[in-house]
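Let's start with one chain on its own, the form predicted alone, as structure tokens.
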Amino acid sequence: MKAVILVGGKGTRLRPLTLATPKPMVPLANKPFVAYVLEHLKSHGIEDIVFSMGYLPEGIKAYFGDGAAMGVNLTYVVEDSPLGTAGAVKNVEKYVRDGDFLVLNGDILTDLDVGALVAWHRERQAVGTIALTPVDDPTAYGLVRIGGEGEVLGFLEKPSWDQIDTNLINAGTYVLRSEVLEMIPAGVEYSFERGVFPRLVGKGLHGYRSDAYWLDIGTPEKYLQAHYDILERNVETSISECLDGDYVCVQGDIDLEIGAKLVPPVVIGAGTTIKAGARVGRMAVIGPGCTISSGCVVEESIVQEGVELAGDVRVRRSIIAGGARIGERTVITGGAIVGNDAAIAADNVLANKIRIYPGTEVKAGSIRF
């Protein structure tokens, strides 16, 4: 079976992290997010994979190449203009038209049992099968109604509480017969959710309920949550084995000075220096090649590759993108995001979900947000 991963979106909700980096390549515990998707597919025997791409495709191609390093075979197809979820699959039709195939949204972190999903699809001889997941607040999503045998009965888009009779939503993974491709117009924007699936109700469309871990990483809050869940092993990933035991994952040689403190769970990238008197954790991920100076505290935060924190910097529940430089005594908290290669001088306070865009220079003491 082949799989199509949809990675065409611009990731606007994650800006400024996605201004120069496609959302699938935003690092999650120090590897590109979409690498976890590839690893997950490979673990279920899915090795022939097509990336249906749009925004900033070259970064994905350059990193993964033909896929051999990950034990998969990768094909890349780039759309000329946004085609929607179904149109993007139609655009790769020649690679998947010889049988059933998988479609996955490229911004979902999950440990869904793909083998069980495919078996369910085949046992019912379904035309299409949608993976479904339960949610706590059904009003924030489109809901999927299913019958006793899993047949899809209909869809309910972002209902009010008095309309709700299910808490199942589309989990962004599908198994489809190739004949479904005939329903999708070529070269125009078209969606599965509003175009294809409603037309398949009563014609062989099924839903597969799963209680597996599921998270859309498309917002800063969910991006942070994905890290926390990996660190606490709420979702099993390739990082889990490294965390095994003491929940301290060191991904290569680091310089941990006497008097520096790591509070698990933490992930520390290779080549990082953590100086005496600094504290990292709990719930922190430090990228490779970072410098964490004396007196710094980093907790519940993501510090990406090559970041330099000067003395007595405080970072809590925030994100600092690669190459940024943070001056002495600066505080970064409350969901703040500092973009790539930004330079924040001493004695600033960045809070309340402030966004500092890539390359920005902030003078000493000029922001107390």
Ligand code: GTP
Given for the second form:
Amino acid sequence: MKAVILVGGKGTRLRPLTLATPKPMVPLANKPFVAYVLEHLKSHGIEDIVFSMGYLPEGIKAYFGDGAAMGVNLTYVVEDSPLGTAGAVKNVEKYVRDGDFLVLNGDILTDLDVGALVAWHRERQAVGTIALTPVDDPTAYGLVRIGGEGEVLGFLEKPSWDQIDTNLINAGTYVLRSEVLEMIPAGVEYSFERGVFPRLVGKGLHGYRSDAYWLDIGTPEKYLQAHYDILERNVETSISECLDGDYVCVQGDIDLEIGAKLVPPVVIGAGTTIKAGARVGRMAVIGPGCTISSGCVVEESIVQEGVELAGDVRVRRSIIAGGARIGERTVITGGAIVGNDAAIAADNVLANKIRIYPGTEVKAGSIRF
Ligand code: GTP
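Alongside the form predicted alone that was just displayed, please also present the structure of the form predicted together with the ligand.
Zooming out: every chain and molecule, the one shown earlier first.
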């Protein structure tokens, strides 16, 4: 079976991380996010994969090439303008015309049983099957009502509490029969959620409920959460093996000075230096080639490739993008994001979800947020 992964979106909610890097290439535990999607498909025997792309496609192609290194065959199709989720699939029609195929949003971390989803679809001879996942607060989502055989009865957009009779949402993974392609207009923006699926209610559209791990990494909070879940092994990924045992995953040679502390769970990239008197963890991912100086504390945070933290920097529940430099005693906390190659001088306090754009220079002591 072939799969189409939708990776054309601009990822606006994850800015500034997605200004220079498309969302699928934003690192998750030091590996591009979409590599986990490929590994997941491969583990279910799905190897023929089409990337439907738009925004910043070059980095994705350069990294994955023909897919051989990951044991998959990749095809790339780039849109001239955004076509929406269904329009993007219509645009790759020639690769998926024979029989059933899978469509996946490219920003979902899941260990969904894809084989069981496909089997459910085939047993019911469905025209289309939407994977469904339960959520705690159904009022924030579009809900999907299903009947006893899994047939979709209707959609309920952001309902109030008194309207709620289900907590199942569209999990962004579908199995479709090729006939569905006939319903999608070519060359214009068209969506599955608002266009195709409502038209298929009562005409062979099914839902498959899954209680597997599921997270959409599209916001900074969820991007942090995805790291915590990988670190705690709430979802099994290719990082799990490295964490096995003591929950300290070191991804190559590092320079860990005597007196530096790693508090599990923690992931450290190759070539990183952690100096005496620094503490990293719990719940921290440090990229390759970073320098964490004496007196630094990094916890519940992500520090991407090549970041330099000068002495006594404190980072908590925040994200520092690749190449940033942080001056002495600066505190980065409360969901702050520092963009790529930003230079933050000494004695700043970045908090309250502040977002510093890539390349920005912040002078000593100028932000005390
Ligand atoms: P936000 O701007 O933060 O909402 O993110 P996004 O642009 O990724 O949009 P959203 O999260 O709604 O998209 C869900 C998935 O569909 C993501 O994997 C996107 O890359 C993908 N996607 C959204 N729109 C398009 C499109 O027009 N073309 C293609 N090829 N993919 C799309």
